[in-house]
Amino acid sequence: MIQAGVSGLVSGGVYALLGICLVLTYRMAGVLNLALAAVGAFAAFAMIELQEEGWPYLPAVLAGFAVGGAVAVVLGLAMNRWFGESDTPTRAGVSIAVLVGLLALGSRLFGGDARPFPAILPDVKVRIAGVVLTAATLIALAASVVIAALLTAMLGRTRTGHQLRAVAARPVTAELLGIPVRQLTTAVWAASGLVSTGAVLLIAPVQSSQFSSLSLLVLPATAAALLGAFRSFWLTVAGGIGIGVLSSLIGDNERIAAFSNIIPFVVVVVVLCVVQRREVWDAAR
């Protein structure tokens, strides 16, 4: 049973990267990208394509995180160019149809067969306790820790931090305080970009590696962005990680291992119903 909980820690960490993602473009740039995994899932199927055309392994994987970033940084100039003015839902709205439209070009380009993934990590294993970790695992877990750190501290203490955060705030007030809003905007949707392309390239060989269930793997992180009230990093991170050992646990128990899947929606159900209670007590006070 360790064992089992213990291998949901790389999906686990894949969620966290993936969730915190989420809350920088939601707090940075007031959108909820939906599309964040169907990001990743394409710029990760380009470097297969590259790879079956006779590229190299390390120019491949380059090239298909230079996809990610690039794809990332098409959507957050289209958003900041006919969206920004636009409120959140109808941001939401629009990541929804990329995401739809991510779907269709993928199924179309890359087909709806799952696809064998090479390890992007050697298989190295550590064994602690008795309990088996795999290079892939550790990888997700520290990425997941080092950039809700680095991201919390950056925000908080660093100039760069503060500009972004006015950017977030009042964006037309911070623009004429010659504040590079269009800059800074743009560097956050890159890194969303690569950071969802390598957490896909994490995962990919260990789950089933089909377009569509790779580009679905943001309701988890979304799940786990809620958790965080989709501005902590570090609650969505515990989210991310809490979520994955679950689905590992329930889905090694042959009994309720249909169910295991689930786990996101009933989290999400959860936080939604919890969140609407406190707002009806607040009201009543």
The other form holds:
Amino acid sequence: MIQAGVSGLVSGGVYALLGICLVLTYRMAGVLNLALAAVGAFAAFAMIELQEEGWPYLPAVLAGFAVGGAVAVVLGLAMNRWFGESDTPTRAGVSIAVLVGLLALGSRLFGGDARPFPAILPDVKVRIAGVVLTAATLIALAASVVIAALLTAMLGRTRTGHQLRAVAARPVTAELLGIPVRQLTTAVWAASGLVSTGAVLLIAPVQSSQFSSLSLLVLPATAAALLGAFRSFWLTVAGGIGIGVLSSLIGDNERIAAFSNIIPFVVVVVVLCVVQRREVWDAAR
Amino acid sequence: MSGVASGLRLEAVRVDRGGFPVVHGVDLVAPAGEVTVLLGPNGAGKTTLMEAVSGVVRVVSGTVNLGGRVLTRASRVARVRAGLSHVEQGRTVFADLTVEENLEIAGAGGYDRARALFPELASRRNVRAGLLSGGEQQMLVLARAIAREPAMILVDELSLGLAPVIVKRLIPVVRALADEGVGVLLVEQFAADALSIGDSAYLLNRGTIVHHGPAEVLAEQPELLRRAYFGGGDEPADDAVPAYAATSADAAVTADAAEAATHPDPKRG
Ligand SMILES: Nc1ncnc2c1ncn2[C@@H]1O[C@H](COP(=O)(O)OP(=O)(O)OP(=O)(O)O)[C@@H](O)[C@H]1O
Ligand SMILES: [Mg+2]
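Let me have the form predicted in complex with the partner chain next, following on from the form predicted on its own.
Let's see the whole complex now, leading with the same chain.
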């Protein structure tokens, strides 16, 4: 039981990382990017292809990250160019179209089957208080906490962070003050592509690794971001880890295992209902 | 360097909005060290013209020249680097950043200067800009533009929705900037207040300049204004002339109401 929960930590950390990216591009660029994990999956498969071409391990991984960052930047600039004036639901719709496009392109280029992903990390296991944690688990958790802390501090305390918030609130006004809007937006998208690539590379060796299933990791990540109200990085991390652990616990119980993918969303709906009811309650007073 | 050479010069500038021409071939000179007042009725195209100068909207034809540099096709950021600053209509503060942070993100060398001009803001440094009064927000927006040490500043409707006492506080700051050598192009609905500190004035109606000359001439001859606004012939009844020809004090009641209505939510214009 405990070990089942612990084994959900790795996917939880990955949901948290992807959730952070979703919150980041939503807050800073106004885009709910449902193609996020597909971008990461694309990068991860590009890495595998390069390895099969005979590239050594490290250059292939670096090239994978470069692909992830570049695809995300192209996506972000295209969003800005053609849908900069559109509303948020329209842009979310466009990101779904991009997701569908990447799914088609991915299955065409890389095939529909699961690929054996080499674990990018050494097979180290750490035993803490009787439970075994893999290196991937530790890294996913640590990375999500560190990235959430860095982003929170940067947006709250640094000049660049304040500029990013200014760009998010009033892009035209920000530009009229000489803030380099395009560079900042590009950096945001690049960061989301890099983190998404890292997240997919962490989880791919552990779970079923078809291009499509990796791309759909965005669904639990969206649930995590919802729990963070698409605003708080910390709540998103907590939500991602919670969803990972909960799914794993449910998957461990044979009678309800079939529901393990649905339950997180039930939880999200319940949480949102409670939160909204409280807001209505507050507003009514 | 003479004022004109280092100021703003527009030649035959045409601007479209939604596919329709809104500004038709405007020639305008706003020299450095002077306040150039741009007046005109609602919808005349004043904001559109300013946005064309700062690059918010595209210039269809004609040239925008700042200090001898042609900026007609330059990016917004390049225009800012060339010394242009645009205070947009509608108190565009960054509502969830503090006063200090609003200044800091824009700030270059003019940061201390901006703070010195508005000592009122000192006690509000750590307050979120969205919580400021309308007058304080307008001060912040001006201070933010000044912090960039512009050579040329475009100010669109300083007084929008503000109480007259605040307008009287802000207008002299604009004059002081010009006296330091900054070029100012000022759009203002309280024509008399603007003309009182202006050097020259332009009247824009339906996208065309219908009059220009020294500010004091217009200040002394409000009937010129009225004719320009209503296009010569059919003179309207006196009471149809809105706040334009009036001073801010005449509009005290409506301005108070407007401020109450807009505060504290910084609506865009
Ligand atoms: N985004 C837009 N799309 C289409 N037409 C527009 C747009 N913005 C303004 N217009 C039109 O352009 C004309 C000029 O508008 P503009 O805002 O420049 O006038 P203004 O002189 O600044 O008026 P005001 O005193 O009300 O601020 C108006 O007829 C307006 O309806
Ligand atoms: Mg206007």
